[in-house]
Every structure is written in C-alpha cells, then in structure tokens.
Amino acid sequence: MGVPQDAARPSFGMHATGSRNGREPAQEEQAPEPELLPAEAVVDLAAARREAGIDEVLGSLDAELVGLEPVKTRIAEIAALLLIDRVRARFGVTAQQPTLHMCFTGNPGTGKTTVAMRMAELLHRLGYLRRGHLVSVTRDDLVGQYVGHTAPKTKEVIKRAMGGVLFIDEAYYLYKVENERDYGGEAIEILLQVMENNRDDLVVILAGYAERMDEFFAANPGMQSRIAHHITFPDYTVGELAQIGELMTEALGYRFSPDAQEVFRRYLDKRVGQPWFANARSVRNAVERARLRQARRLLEQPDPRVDLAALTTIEPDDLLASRVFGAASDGPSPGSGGVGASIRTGHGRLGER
C-alpha cells in the first residue's frame, strides 16, 4: 500500500538494507514537493483523509481487534493530528515534526503488537515513515552476553527497523538494576541516541506491563522524555472474549453449537480469574484445545460416518473436558512440564486449560 505522491518525503539518518521478510526494499523515489497553496485556498479534509487511506487502516483495526475503544480512539486522534499537520504544511505553516515514539502498556494478549503493525502502516501512508514495516524484538535481540557484543546487535536491529517501527516487547527487561555488569544499559544508550537523532526515520514503541514500565522509566528518565504517547490497553471483558472466540473459530472453519456457546461463556467466566490468563492468547489456546477434543471425539464415536456439520461444529463436551471445569482429561498440569499443557512466555509458564 503506497504513500500518496504528495506524501512522499526524503529520508534521513541510517538507511535500512533489509526487511522483516529478508527481501530488499524497492528503490525509493522522491516525488517533487507540491507547490504551496495560497492563503485563500480551501482544502477538502474528507478528500485528504481518503487519499491518505486513514479510514482503511482504522477499519482494519476494527476488523482485527474486538473492543479496545480507548486505544482505537487514541490512534484515530494521532492520525487526525498528523493529517492536519500535513495539510497545514501545504499552506506553508510548518512546525517541528512531532515525536511519535510510544509506550503500549497492558497485559498479554491485548493486541499491542497488532496495533503497532497498523500504526506503522498508518505512519507510512501519512508520509512520516518511508517504509512502514514493523521489526518486533525483545531484550535477547538487542543485548549481548559479553563485552563488545551489545552494540553490534543493537545497531543491526536498528538498521533493519529504519524507515519503520521498532517494537520492543517487555522493554523493562533491558534494564536490570540488580546486575551491575548487565549490558542492557549499553543498548538503552544507543536507543536513546537514535530515538533523538533519527526520529524522522524511526518510531520506537516500547511495550509491557504498566507497573514494570513505570519502574523502567523511573530508572531511565531519558527514555521517558522521548516517549510522546502512552497508550493503555485494557483487559477484554468476558463478552469481548466470547466474541473473539467466535471470530477465531470462524476463521478456522468451525462454529460453536448453541449449547457450546453457552458453555464457552461459562469457561471464560472461570478462566479470567485464574493464574496466567492472557486475554486473546488464552482464548486462542482454548479454541485450539477444543479442536483437539472435537477431533478425538469424532474418531472415537461409535458411528464413524460424519458430515460437514459434524466436522465443523464444536460441541459442549469439547469444552467441558477442560480442567477449568474440574475435568482431569487434559494431561499434565501447568507446572508438570507437559508440552501440550502450557506455552512459554517472557514471564514463565503460561498454563492453558
């Protein structure tokens, strides 16, 4: 999805030579600067909005993410400001380019990475990023294990991200106050320099738990001062989680039977209060486990003949077998090391039932 011709802008600073999929980016061409408009001219903002493709990106967010209205509202406000700034520039009214570095705080599974991807696309369409790709990393991608290892790793990641968005998940792990010999501080210093000097060609988004990010900023005031937008991602309600589950099953070519819909809602009521709940991630894992049980049920039923409805319908028994309901047929408990019973996250083992 390209930038409108009048939105093209020169790039500054480091130039990325790679991309997330490993392909070389196409040679970029700069469009000529449009002539300034006279003061009496009138600009159709609706047309400018359509030209920039803002509604298409915001529509994608609505289609991909249930709920999150405060987040979507903030993204729409940022898009509106940037569009107005671009229109003002056509009259010769210029201001310093706004700082677009951001911090996304919230629990796992609340859509932070998806919003970061759409933000990269939005900034590209508005002409603030020349490529609009997303490079998602964690501490391990930036911090080395010995002297002289961190700087090359960090700079290589930054090089790949130039022209787009660098998304650093669980960013607070970059700083380990308890370890004086930790090399995370070196990565932070490099990031600070690039966030200031190359902010016209790179947007950095830090993400993580709210309390942990507050501690990180308190220990790194230079990073705090470079973050312009702090966006909080709320947990999903049970109703929203049920809707997410319905969308996930449909995307996989399944459906809940009417009785299974009611059982799934009961499952969510119980699951949200249990340890290691991860919002949409936990819903996805619940759907996957229901598929496993459905497949086993079909193979073990007395009559081996099935039709399309049977192959595509999740029934109550496929959900009631979960340990959330006190069943014991799901294999090892989360703490027992069973591969099928848990997934790995940055915070330890996330028990899924």
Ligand SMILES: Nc1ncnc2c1ncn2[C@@H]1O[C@H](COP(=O)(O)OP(=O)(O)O)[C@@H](O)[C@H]1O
Given for the second form:
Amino acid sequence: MGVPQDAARPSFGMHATGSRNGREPAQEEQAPEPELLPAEAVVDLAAARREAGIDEVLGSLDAELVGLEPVKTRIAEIAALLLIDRVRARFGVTAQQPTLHMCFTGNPGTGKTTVAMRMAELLHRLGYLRRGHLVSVTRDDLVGQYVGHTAPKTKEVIKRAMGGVLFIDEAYYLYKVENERDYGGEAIEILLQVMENNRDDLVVILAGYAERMDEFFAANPGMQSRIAHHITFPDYTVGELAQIGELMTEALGYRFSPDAQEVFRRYLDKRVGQPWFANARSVRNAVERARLRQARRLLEQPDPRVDLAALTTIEPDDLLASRVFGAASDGPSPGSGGVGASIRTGHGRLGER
Ligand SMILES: Nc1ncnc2c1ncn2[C@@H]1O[C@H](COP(=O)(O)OP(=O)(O)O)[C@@H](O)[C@H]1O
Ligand SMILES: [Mg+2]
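Right, and the form predicted in complex with the named molecule of this protein, after the form predicted on its own?
After this comes the whole thing, all chains and molecules, with the earlier chain placed first.
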C-alpha cells in the first residue's frame, strides 16, 4: 500500500528487555531465574492461581459486569492458558508466546471498552504485559492529514501503548474502500508489523460494529490473520439493562424506590426501541438524568427538610419526566445539546434523550 520501507519496520527500541515472563531461558533477566523443576515434581495449580491473582480479576469482572457470559468464559480460558504456560515454563517446557490480538464486535455500549480495560489488567497480572494500561484511539489519532504525517502519528501511539493494550475503536475507519490513496493504509501496515514483531509486548484490540468489521477484515486479510480472538458482545436484554442500572445507581450511592424500579423497567422497555439506543451507555445516561431530576425535585419540594433516605432515593417522578415517556417539558438535557436534540456527537457516542 505504498508504505515507505523504513515505516514498515518500526523498532521502537522495545525489544531489548528480553524475556518478561520467565518463559525463555534466563539471559537478560534482572532477577535470577528460579531453578527448573524436575520432571517428577508436582505443582499446585490452586496456589499458582492465587499467586497470580487471577481470581480477583475474574471475580470482579463477574460481580461488576452484568451478563456477557460468553465474554467472561473466553477471558477465563485465556487466563487459564497463560497460567498453564507459566507452570509449564517452570519445567522448562516453553512454547511460543500465544498471540493475543483480539477483535471485539458489538453495538455501542455493550461493554467493549470496559472489558478491554479488564483484559489489560488481567494480562498484566499474568505476566503477559509489562504495564497493563490501555491506550484507546480512533482513526484520527493514527492517521495524518498530509503526506508523511501518518507514520510518526501511528508510531507515537504505538510507543505509548507498548507494554499494554492498544484499543482501536471503530477500526474499520482506518480503511477507506473508495480511496486507495487514503493514509489509513499506511497506519494499517505499521500496525501489522508491530502486531507481528512486538506481540510479546503489545496486545491490539480492534473494536466496532460486527458487519463493518467483517468488511474490514475481508479487505485486510493480513489483519484478520493476526487476530487470535474474535469476541462478540451481544445487546443486553431489558432484564440485564435493569440490573446494570441497579449496579450503577448503587455505585453512585442511590437506590430506586420499589415503584421507581418498576418504572425504570418500563422506561427500558420503551428506550430499547427508540433511536440512538446504546445499551449500557443509555442506562448510564438515564441514571445521570434521574439524578438531576431528583436533585431538582428535592430543592423544589415544599418542605425543605431532607433525610438520608430522601437524598439517596430515586422516585418514579424522576424517571417519568423523561422524553422516553413522551414527557414534553424535561428541560435541556445535559450533553445532548438542548431540548429535543438527539445528536450523533462522534463515532458511537450518541446523544441521549
Ligand atoms: N455488563 C455491564 N455491566 C455493567 N456496566 C456495564 C456493562 N457493560 C457496559 N457497562 C457500562 O456501560 C458504559 C458503556 O460501556 P463501554 O464499555 O464504554 O461500551 P462500548 O465500548 O461497547 O461502547 C460504561 O459506563 C460501562 O461501565
Ligand atoms: Mg467504547
């Protein structure tokens, strides 16, 4: 794709740190490598699990994220593989570091970014990633407007992400079918090289809508072949959305009154069929606006005295004033640009109502 040769072989000076996970024979490790276990030794996997702290990460994943069973299963499998790899290495059995580049497909608000952050943490705990941070980017962070701008931009982002996860949201915008001369191709070439050469130090996660990602892979088979895990994030059911709402309100120090709980479910029933519905993100926005209305209600009530219960309870009125129920006078809603506005503010970031 017309990429200059030097751009296609980025080095980043990141290769010199050697083995980071005790997988290879000790050469450049600072700490001396523990002695290899004899063939007849027995290893307690439960203890190995505890030491790695996997259960904490998987446990909090399970407790804090509603649903997503297939996603959780896949993450547990990856954790198991990396743990077993580590134990095998103690016997001197080494295999090539598994490829962990991934693709997360799903509609907006289905938890892709959130899970990517958890993944980064888990891979860090398991010794796969040095740092375990997440750098989230879109096309504009990688691709320049002029000749010669793209390679430095992409390399700078990759450098920041080294040792962690590079999360590329709506990755298909990197590739413009109708325009061969687009600079996105240059960014893709550089990414491909890094995904191959630096895969022991960087995990790339591509995210976006399933169909568009399929098109992207069809046009970029090199990218497809470097992705080891394709993980699908389904839309949440109304029951799951309600549970997510409960978790979010709780985390903010609120609760729904029993009546409000009922109204919230009705709200969700309606909301899922309306424009710009964005799964858990819509739930978060609904909770935020209920919080605003609750505050206004408390200040406007005739009796100005409040107790803890009043301060922490969302009542039906705080939800019923929403436009989702056809209420006309909800006032300008924050972040949506005014009454009646439902604006698309960017890739997947949707205006709410
Ligand atoms: N399964 C879930 N349980 C609880 N909260 C969730 C869940 N999925 C998403 N969220 C919350 O919803 C919001 C949007 O999620 P996000 O990961 O940004 O979605 P995406 O990246 O797919 O658009 C975040 O505030 C996140 O914490
Ligand atoms: Mg996201």
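What you see is a predicted model, and the numbers here were worked out from it, not measured in a lab. Numbering follows the first chain given and starts at 1. Whichever C-alpha set is largest while still superposing within 1.5 Å between the two forms counts as the rigid core.
> Indicate whether L292 shows a C-alpha shift of 2 Å or more between these two forms, with the rigid core used for the fit.
Yes, its C-alpha moves 2 Å or more.
> Against the rigid core, is the Cα displacement of L308 between these two forms at least 2 Å?
L308 C-alpha, core-superposed: shift of 2 Å or more.
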